[in-house]
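Have a look below at one chain only, the form predicted on its own, in structure tokens format.
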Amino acid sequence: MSDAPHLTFDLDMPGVSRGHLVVPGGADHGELLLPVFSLNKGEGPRLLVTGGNHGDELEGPIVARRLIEWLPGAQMCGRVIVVPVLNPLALEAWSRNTPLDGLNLNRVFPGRANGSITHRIADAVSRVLLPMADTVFDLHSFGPKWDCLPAATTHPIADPDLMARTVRMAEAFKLPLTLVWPHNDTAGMFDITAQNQGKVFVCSEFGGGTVGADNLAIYEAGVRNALIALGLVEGKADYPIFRHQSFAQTLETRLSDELKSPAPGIFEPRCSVLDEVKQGDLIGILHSMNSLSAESIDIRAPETSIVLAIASGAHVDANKVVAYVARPLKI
């Protein structure tokens, strides 16, 4: 095992700095260098922006690179650290998980210094970068197989003050959706590690499917809105237009709102994101691949709700999520 994780430059240096976060090598992979951008303008908010946590979600790295382009001419105070790609090995393979060890980076935080490469990436980020920030924006998307509302999300947080501050920060993105989203597998998630340290952490889910110019403009506007709310840049926030309409709601979802395929087959979506559905409305149909005589299976809304994400038409295994629904948040 090589030296401890470290930066190749001093974050406290005024102005723009560029360098790398050094992830130490191990038996499975040599030393890994993650490009890091920093703009330090003295007193003020301390923000960490990361992308590429999952290698098949390309919107985050693209928006992070756009941010680096215009931030030097716009930032007024504070410090912003940008890491466009947290997991370059997964990105190169266009994979959610790291190919070398098969691990999901967003399930191994805070990582281990003596673990496999995914654990060592998480350890380097947790030990070197996370202490430098008060607020974290982790830029995700639903990936290529989903249609999803652009959303700023958080999980339920036990501390009511941190929960309120986090929801307000998420709403400041002014994306079409602000979502409080419980997970049943939160162990090892980046946001849990940050929230345990009292930091405001917003995970943006920048849509899904095709990575196109129109959607990227919405995602970039959302990040800029959040920077304005933090006081890092000047300007007037705006609600981006999504699919020819201005839409902004704060919703919550439950584990029961994960609509799953009861059997393997081809999923056919029968509604779109933003659709309002009532109990029993058709969300999609599952078609058997093994028999033309077998009846297709309807997947229906459990109650009155809004469709926030739906899978593209594709083969799915049994018990795989094919749609998410949600309803207005009540605090």
The other form holds:
Number of protein chains: 2
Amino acid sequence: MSDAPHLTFDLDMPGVSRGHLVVPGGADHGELLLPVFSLNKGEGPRLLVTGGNHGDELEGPIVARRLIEWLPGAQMCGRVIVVPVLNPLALEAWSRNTPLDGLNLNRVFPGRANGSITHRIADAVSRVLLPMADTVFDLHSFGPKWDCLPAATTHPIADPDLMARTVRMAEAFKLPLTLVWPHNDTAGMFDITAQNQGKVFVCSEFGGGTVGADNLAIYEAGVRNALIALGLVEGKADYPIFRHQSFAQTLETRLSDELKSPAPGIFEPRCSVLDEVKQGDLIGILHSMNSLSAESIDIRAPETSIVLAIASGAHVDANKVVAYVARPLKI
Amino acid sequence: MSDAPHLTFDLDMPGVSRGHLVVPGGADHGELLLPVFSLNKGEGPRLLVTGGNHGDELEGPIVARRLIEWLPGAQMCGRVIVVPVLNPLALEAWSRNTPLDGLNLNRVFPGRANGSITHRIADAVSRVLLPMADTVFDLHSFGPKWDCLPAATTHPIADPDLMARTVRMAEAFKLPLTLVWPHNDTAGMFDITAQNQGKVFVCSEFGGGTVGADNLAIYEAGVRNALIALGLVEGKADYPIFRHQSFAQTLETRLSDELKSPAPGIFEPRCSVLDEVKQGDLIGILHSMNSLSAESIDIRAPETSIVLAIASGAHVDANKVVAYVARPLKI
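Since the one above is the form predicted on its own, can you give the form predicted in complex with another copy of the chain too?
Let us now look at the entire complex, which starts with that chain.
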């Protein structure tokens, strides 16, 4: 047993390889084996596809499994590495974070070899897999507590050239939404580690709520479109049909577009994703849990915008995001 | 403070009352106050509407809150009592069971006055509210891990007259599905306690996955239809439109219609609710978590049937139900 993270096979071997990324053991957990698929067709783009970064977002792992099925018959050149599940401990627990150390894998990159299990996963991915790729697709979704538009997203990037290339790559998914999404909590994201190395990194947000057959078909089409755009596979990229519409738009959301719960209570959604709302339109209602005499509180749109994501009806604490709105991108 | 469960107001007062059902404190938790709404218009049907029996099923509490808003302007006769949230501890935790004692409220009825908090809630409802009603609507849903048809359901009832009246009441919701659902785990259900007292008890299963505005409108329409059928409010009962269709069917599901995971792994749904499947049709696929070389396992329909509910893509253990199918009811 080696103390360094490593693969159980040689990525340079031509053709299909299946094996594991070995995440070394530590005080909190033994050695962890992450299943890895690789298809090496020589010269061409080098792509890394990852899913299961968060354990309650199953769309990515399932689309990654589908990709592995058809890629051997379709890939023409280059190298594709697929890791369907980055965090199996979180996935088995249907939990965003790793239950063992409570950490969010997407906030500990590039990880630490001598850290807890979540740090060690990030370290293994950063050191063993990331150097082998020029482009990364990290397949996320909003998780079970949200409904959201299928989107390929990026955070704003300081380097304008990398930003332009990243937005073009995101748009190549041809999902209903390409989104530029600022975040005040980017430290430790997989995105940042990859972008600091000059790589194009697209984070898909494949909807939310139930992981069902209809939506999985849309998400798989999005990934196929992106692979066509990269020249890895042949075919015609089509806009998938989402809720009886076929369309694509590039939007941005701002920190002020996060609509929050003014108090604790039961959140009742009163609009749906894709709705165009004007200033003052009703987004949702917050009901007191403690009394049926207390006035419910309306949550309204701050200005004209499009509903990008809305929380499921649920009990929420005060100051929690219950909806995201967005507007046309101005670069 | 009294040691017996009681209401903070007099249910016999005419008109609207709002107050609380007091669940006495015990060793594990202090006194619990459940908000209660009552509208007494004298002679007529006596209806109890409850939500939040399971804490991760928010459709019921939200529809109950909506009902409270329009009932004062609509109710013509009789008595309606509404308790939007039976188990606030589970609801705050977004958990099916009560976190404090780990119990499923819908398996401890009629409860025990000297039991843990979940038992005491059941005891308070059974002793204080249930005697005031002839009909009970307990508003459930399949929860966040499922997609399912909006349904009004009943378990089979030994008394044929009560069974017939219960199915008629369930059909009056005019939801896409009226379902007769046998269960091998009925001990302690709210249903049984109510039916043993000769009451008509309908358990709605208001879909699953995301709790969104569109579906809430359907569920609210279902409850309104049922109140019209009872003669409590005036109006015309209409079949709500569900996924661009307006229809209603009465089906039954059998224990053999529970399709289970043959092994642990990631469940990938390959069909949708409302799909008509023939023997051998693909319902879903189970993917190994441990290896990308292991064969995935197909889960297929045992015979011609309709998909009533399908689990969200997720990690499942072996022998877990991942889909329910159903067939036309034969009484």
